[in-house]
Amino acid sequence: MEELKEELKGKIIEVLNLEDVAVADIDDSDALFGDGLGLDSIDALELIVLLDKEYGIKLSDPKQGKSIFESVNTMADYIAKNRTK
């Protein structure tokens, strides 16, 4: 899990073009949205699409993401329970 939690931050840098922001940045259980990372509802797009490309998961329900994308601790616990690649 620590090794998907670490792939899945480079992968969010990557995506996102997150240039100021290294993978020791970012802890597991901060909040990706708002306070945490800043991140917004563009990125929230870009993370859906990642989890289609990178691990073959498709958010049927966009909502969803909510509660998926809190923290690196809760897209790793998803996509470790959901992943096709």
The other form holds:
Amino acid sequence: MEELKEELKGKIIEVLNLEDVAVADIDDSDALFGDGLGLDSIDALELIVLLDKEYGIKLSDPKQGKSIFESVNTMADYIAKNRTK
Amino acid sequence: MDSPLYISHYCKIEKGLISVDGNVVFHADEAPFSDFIKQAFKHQQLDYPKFYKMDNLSKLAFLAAEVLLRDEEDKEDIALVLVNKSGSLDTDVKHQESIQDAANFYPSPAVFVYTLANICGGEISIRHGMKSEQVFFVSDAFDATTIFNYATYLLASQKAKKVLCGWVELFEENYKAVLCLVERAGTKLHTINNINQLVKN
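I would like to compare: after the form predicted alone, may I see the structure of the form predicted together with the partner chain?
Below, the chain from earlier opens the complete complex, with every other chain and molecule after it.
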């Protein structure tokens, strides 16, 4: 699980072009939206694409995103349980 | 028009070089555009993470506007008149490539939102809190008359207090931005000839 979290942080930084953020800057429990990394609605869509492209997970209900994308912890947990690749 | 209009300041970005009012403020001659514009952004010591998420056309227009507007006050009534040849083609191509292969179909929402040329005007407006008129023309050849007439109209009709106008062209590694701030004070007259000289030289 720790390996997945580190991998996930790297992918988030890469796909969201978080230029001044390093993997070490993101705590597993940091809020991704709001006061945490300050991501926006387009970033949320990019994270949905990331789940599909990298882990074969298609989110059928966008409302699920709010809890899944709460933090790296919640994302990694969801990926571990639902990944198809 | 009862009083003359002036180009109070202008910025040119081309071939790895940024100048303001004819004075070079940054250069990185050999770098590809993406490296050049990132270096230039950092050189300006700007804290604006959204910059890194923009497409290349928006980065070009944003930086040219930034060096002209960063010290301006009361920016709400500054209008924007932008023109280029390629529209958003540079980003359109990137988006098209992401949907080319049905077996690898992952269009990026962050790329897709920039498949309109006038988004770069939106980025400038958001950054500086501008709420005035905004227009983006796509024209095969540079036409100073269009820029001159539109900027003059906006100021004469009091739809704007100042107008940021000019050419912002980018496709792949070919790029050129020439933006002028037009207002009622300055030394260089706002004329078709002067706009032509700034953009074509």
